[in-house]
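We begin with a single chain expressed as structure tokens, specifically the form predicted on its own.
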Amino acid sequence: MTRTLSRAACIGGGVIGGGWIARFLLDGTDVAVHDPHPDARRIIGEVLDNARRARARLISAPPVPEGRLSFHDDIAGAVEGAEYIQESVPERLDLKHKVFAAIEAAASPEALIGSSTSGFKPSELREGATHPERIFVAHPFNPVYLVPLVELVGSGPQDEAVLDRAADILARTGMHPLKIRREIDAHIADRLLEAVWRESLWLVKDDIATTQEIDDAIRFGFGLRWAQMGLFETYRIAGGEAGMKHFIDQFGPALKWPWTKLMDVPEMTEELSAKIAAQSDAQSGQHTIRELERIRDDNLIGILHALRANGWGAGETLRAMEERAFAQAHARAAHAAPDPAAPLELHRAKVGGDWLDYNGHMTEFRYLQVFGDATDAFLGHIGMDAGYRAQGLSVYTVETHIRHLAETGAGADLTVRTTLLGFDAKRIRLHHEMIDGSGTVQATAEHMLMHVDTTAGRACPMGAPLIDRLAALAPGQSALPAPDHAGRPIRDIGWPLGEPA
């Protein structure tokens, strides 16, 4: 059961504090921020446009109403009151333990102090400090906001409460925690990273490839592969059906010859570092950082969702985060106790611009996914939660009737009213509205929904609490009057066949 975070802390709040702020106040979190460079409300400003651009496009789900983002002149201000404090300091060990002392001079005892430490052990962190057991490693990866890993290292076996903690809190903001056994220097992550970067210096200091070459040997090629199966798996598979063991014993003899240099690094010489610039420049200099920000985050998300359909890797992760924000949705909607004798407003959703046709619309399948979210907001209303579901229970839909009414373009707010046409021990149907924020009736979806034994494949009665929910719901919905079209099917216009309407 992940814990409810109400208020956390930021201290700093640049790419990666940035990052942890949007994390936070995207879920609902209140966040409050010390940062005391002169453009920190700018960049942060500039990362959460950037971070709810992203998040739109991520999640079906109705946005989680966001936290309250407040900005403190020092640190004692901004740690006040909060549960979790995050420290994304530059990595300079005598800073981050100035930050600390005063963190623990004004936090809660029963605050958590995470570190976004990149190569720091706890067991530095925590020298001097008053409570060293709750200050830990909490290593994230940019962005933030997008990427759920989160490393997180304390110093022994004493500490596993304290991480068990903020495991249940990072979780709900839908990252994956990893607990690392041990404390180590850069972790696990940034160690592995740390050898590819190496070799790459010297394969651009030796001449042998430039930034883009090395860039391209990694996402047209392995990178592809690491993002859904890491490095194990996918070497498991290149050993063929004899597995694992048959590739060690194939390439195990390979690691000793001289193919690389891991454990020499080139001198970061002022030519060699002018080359590297210069090669990057030239590869990705055309853009800004805020547009390859963008174009990252577009990628990122497409891959999100691809390991979403096949339920794999971080898909599974961004598929439990979703739904959460479902079940806040339904949970929000069932507490504002909608009166029945009125159409149900369960669920809303806004236009963006990659919802666009080349029309300049609204493109034809986003209209099913706001109906489709809104039966599923019903159904949550009705009582089929994961709980429901788990009982190899669940509702499909059968037929579906779409009337477009109106061109809806891009940044149209857009609420759904759903009523209750009718029901019995089976099937339920449906009728949508989707009006815009002047009221104009969009579009209009008629649903057809059969409950199903999905263990067995076929249509069953439906059990307590839906039906019973339905029955209550009922005497309301059906005083309400019938749209006149509904239950009509499309009609055979008759034209013959080549000749104009």
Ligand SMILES: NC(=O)C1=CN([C@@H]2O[C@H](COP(=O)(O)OP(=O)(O)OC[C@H]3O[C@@H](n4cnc5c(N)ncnc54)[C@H](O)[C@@H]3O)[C@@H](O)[C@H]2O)C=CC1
Contents of the next structure:
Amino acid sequence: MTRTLSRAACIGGGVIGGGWIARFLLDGTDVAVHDPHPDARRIIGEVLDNARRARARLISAPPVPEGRLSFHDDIAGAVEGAEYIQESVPERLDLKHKVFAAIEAAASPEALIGSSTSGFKPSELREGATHPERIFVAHPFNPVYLVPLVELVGSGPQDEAVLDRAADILARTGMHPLKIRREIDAHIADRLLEAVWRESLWLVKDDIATTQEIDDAIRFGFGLRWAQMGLFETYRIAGGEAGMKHFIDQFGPALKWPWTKLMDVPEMTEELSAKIAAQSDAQSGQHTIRELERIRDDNLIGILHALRANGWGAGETLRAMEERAFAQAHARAAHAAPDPAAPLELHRAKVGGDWLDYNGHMTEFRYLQVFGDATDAFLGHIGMDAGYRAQGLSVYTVETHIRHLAETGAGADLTVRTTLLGFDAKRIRLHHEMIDGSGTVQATAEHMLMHVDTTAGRACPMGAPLIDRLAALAPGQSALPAPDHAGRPIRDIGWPLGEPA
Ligand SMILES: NC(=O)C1=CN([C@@H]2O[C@H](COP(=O)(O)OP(=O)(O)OC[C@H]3O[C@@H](n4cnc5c(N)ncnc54)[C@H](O)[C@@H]3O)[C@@H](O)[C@H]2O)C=CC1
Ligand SMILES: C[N+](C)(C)CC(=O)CC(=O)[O-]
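So the form predicted on its own is up there; where is the form predicted in complex with the ligand?
After this comes the whole thing, all chains and molecules, with the earlier chain placed first.
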């Protein structure tokens, strides 16, 4: 299992700093924050609420125990003992220099210092620094707790090692680090975004389109394509069978046509600013910013889930993050020391909003998912880990009986209590009880598992440590009262009609 960053410091906890804080905390890292804003705790708390909600919907693995959040009156207090420091103060170079000076005065010499800057180059950020080589750009995207990209920029080849260390740390939090080859104002993504932004300002200024119409042109059209194939792959397809070469031959000359004002920025007068703000209010003013954040988050999660299902782009980053969360959960289960004379609590889950069916209840396959994950947690607990499976040995479920006992709704915090109902050389019989936060039993499941030689494709006796761990659990587990429904089939209701049941 890869190691979680133990302590991070976040200097600045606004829109972006708040997102960083959430990403680190929800990954189990302790986060020390300095932000002089009088409402910093409230604002960060609200961002965290949205981030927790999003994370529970994003990945089905049991949540990693959150890190500890602490607030500090000065930068020195926040950076003390931090392995990784992220600066997210307003985009002013003089302010960033002051902040770096305060960080350097108190931070450990090994600590990495990333800056969220959208536009400044590392060489500018480093002016006056005592250890300039460890200051680099780590430019994230809003919301930082959901969007995986982070652009990493150094000042030259000598910074490779620092960027590699940062990439390793940030990849472990589920990010997709993109190392930029050479420093440049506004890195890669903001240069692209600024081009679209400048054209959009012209369209509003010249009364060609409103903010709503421009957003529709993006979200009903090319914006849908960008999340999955970007620009060049999309245009390759647009070249037809002849591909990119044909595309360039056809549309290359258009770049000389008067389609674009990209080199020319409209002056941001009071009038233009007020016009944009009024149109934006008309477009979205019915929602609070926090509501808009939740709408955005739910849509992003849906897109990420679709990409994960297709094994594509940012979906691959999500899959890796989820696998890591499951591996951490299984490792926790393997090291857990629950009372062997009581049902074993080895798995937890939260019901995501997209887990519901048309009745507003948790949909059927999610029950099997939660019970399946609880079985995996149990198997991890008795020592069936990746190393065991690598020997060509595993466990297959050969029979399942689920009872649905309550109307499990969105947001329910589920705990699964597992009882070992029996085992022999090749089989394990398990009972799971799924309870919600109030202790109400939502569902139960009984499974028969078969130990198999996966290469030969047939059942075979279990090896150590499984059989030894099962034997150790047996005295306590067999003393528990067996559930009265254990071993019962679904009740006969009489068939053909009229025949006694
Ligand atoms: N907002 C965005 O969409 C993005 C912003 N960024 C970059 O992130 C950085 C921060 O931007 P935002 O979060 O949008 O700004 P913001 O204005 O929302 O937050 C800045 C925070 O820094 C705090 N602050 C001010 N002086 C401070 C100091 N001396 N020490 C500690 N905290 C201090 C403020 O109280 C505020 O909470 C900027 O460099 C920006 O370019 C990067 C990606 C996206
Ligand atoms: C507008 N912005 C330049 C601050 C945007 C970014 O830096 C990245 C983002 O999240 O769009």
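Predicted model only: the values in this text are computed from it and were never measured. In this text, the rigid core denotes the largest set of C-alpha atoms whose superposition between the two forms falls within 1.5 Å. Positions refer to the first chain, counted from 1.
Once both forms are overlaid on the rigid core, the distance between the two CA positions of H447 between the two forms is 2 angstroms or more. With a cut-off of 2 Å and the rigid core superposed, R134 has a Cα displacement that falls short of the cut-off between the two forms. The Cα position of A51 differs by less than 2 Å between the two forms after fitting on the rigid core.
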